[in-house]
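What follows is one chain in structure tokens, specifically the form predicted alone.
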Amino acid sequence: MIIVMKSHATAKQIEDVVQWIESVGYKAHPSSGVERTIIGAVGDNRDKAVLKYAESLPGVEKTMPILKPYKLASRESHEGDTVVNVGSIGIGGPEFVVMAGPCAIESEEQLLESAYVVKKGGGQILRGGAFKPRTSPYSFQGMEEEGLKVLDAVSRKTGLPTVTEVVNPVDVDLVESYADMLQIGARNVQNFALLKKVGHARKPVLLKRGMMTTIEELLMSAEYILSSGNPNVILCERGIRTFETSTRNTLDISAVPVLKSLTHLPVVIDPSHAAGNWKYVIPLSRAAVAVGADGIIVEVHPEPEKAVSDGAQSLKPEKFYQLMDDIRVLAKAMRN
């Protein structure tokens, strides 16, 4: 349900209605927008009638249900598009964000170079795999805690706010102590307890969808993560698995306009992960940015033929200036 307050409503009027949606048993998510607070009461649907009555309460201008099941993620319960700030970097606004390092941290050197690329070539965070969930469990599994003190170091050379995966929800805190960003793979995308535990994390999440996984179920992970406490959740398109075989996955550029019709939350595109080939990954981006999305994640490596992880699909750092180039002119043309 959702509590619209008037247009006049006070800070106090606001807080006794989130104090009172909590004394009947459900969570308060108030929304401020440009004119109005819009506050989400999620719960238990089968009492949700109680709710009604708030609609007495001062300040209130009327009580509305929300259709969608992902309740916090939808657009009926936040005014206007969220904006996450990754570090200093913000995603969901008007700029478009480029992620982009290598697939896996190797060594402080090849990640130092990685990052000197990204952050010449207009790059604003830095990429870096420090667990890695193979297929095949003789594949290079990452660095892990060694690789996440390189990223953090790196980061502090560099400047460049970090984003890495978290496998495990016993990782979770030791993840966030040291990246400014949590992804969570496609593997991964129902992993009940690990959303949940990154849920109470103080830092944003990177939500990739899962290889067969519909947009509505999503937008169901992500309401996982935002029920839990954390409402700075950017949604990333990877590609789906199809009868395709000319690509590793098919890139799904349409799921861009229907999350952005669906959800307040940011979208992105990983165009790496979609088409498993460099050939592919700048008219992937191009794509990105003409249809509306927020920002991309992309690999590069500075030897790409020598990476111990996906070197197929990681761009070269001159292909990287190309992309950039091409996104600036891009942008550009769309804001214009």
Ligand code: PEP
Contents of the next structure:
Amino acid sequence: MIIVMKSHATAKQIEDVVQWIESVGYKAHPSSGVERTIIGAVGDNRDKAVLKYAESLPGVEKTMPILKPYKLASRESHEGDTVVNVGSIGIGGPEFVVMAGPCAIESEEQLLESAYVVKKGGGQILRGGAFKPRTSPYSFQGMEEEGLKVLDAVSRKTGLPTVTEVVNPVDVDLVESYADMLQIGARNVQNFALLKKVGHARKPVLLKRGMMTTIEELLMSAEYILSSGNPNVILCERGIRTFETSTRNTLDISAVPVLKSLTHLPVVIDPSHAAGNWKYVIPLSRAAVAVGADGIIVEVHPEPEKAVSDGAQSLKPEKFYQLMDDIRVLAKAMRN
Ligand code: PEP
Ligand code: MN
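Could I see the form predicted in complex with ligand PEP next, after the form predicted alone?
The complete assembly is shown below, putting the previous chain first.
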């Protein structure tokens, strides 16, 4: 249920309504707009009728049911765009944000070299996996905690904030202690224990759409994180599995405007895992800017032919610079 406050409601009236909501067993999520504050009351759907009584409280204009099953993620509960801060970088605001780096952290040298490329090109956030969810148990599984230490050291040397994947609830605290943002990968989009655990983390979460999840299922997964207490969720479209085999996945570009209409959360695109081939990464990134995404997360490697993971889709440094030049031109055109 949404409780809409009158435009002149006082801070005390808002606080009293928040307390009343909690006293009847619901969680209150106030959100202040330009005109008025609305308070989302989220909890057990079965006895939500009690929330109607909020209409008799001072400062309350009306109550409205939230029709969508994803309550906190929906635009109904939060009209304006949410900006999620990763270190000093805001995602979801006016800036188009580029997160880039290798698929997997392989060594300090490799990550540092990648980070210099990212920085020189104008990328704002460094990516790199320490825990890798691999299709084959015989493939490189990541450097784990050693990799996290490398990520942290490189971040300190370059000043770039970081994003890295966590695949197991027991590792969330560890990953959070080293990285600026936690990635939930496509394969874990419906790992509800993991979603709840990152919902208790203090760092933002980059939630990737699964290769077989609908947009509504992705938003329900975001809802798990939001309802556990973490308001900082960024959604990522990274390609879905279709009958088409000429790309690794099919980038669902329409997911961006659809998500933008349904949710206030930032939306980014991962062109690398969608394409599976570096040749298509630049055109798909251009499409990401044009379609109104808030940023991209892209794989870059100093020597893709030697990469232990996803080399075929990783950009060489000079291709990354070209991509960044294109993005600057397009982002400026979009702002105008
Ligand atoms: C990755 O970012 O390297 C990754 C494994 O991505 P996805 O979960 O989208 O496959
Ligand atoms: Mn990868």
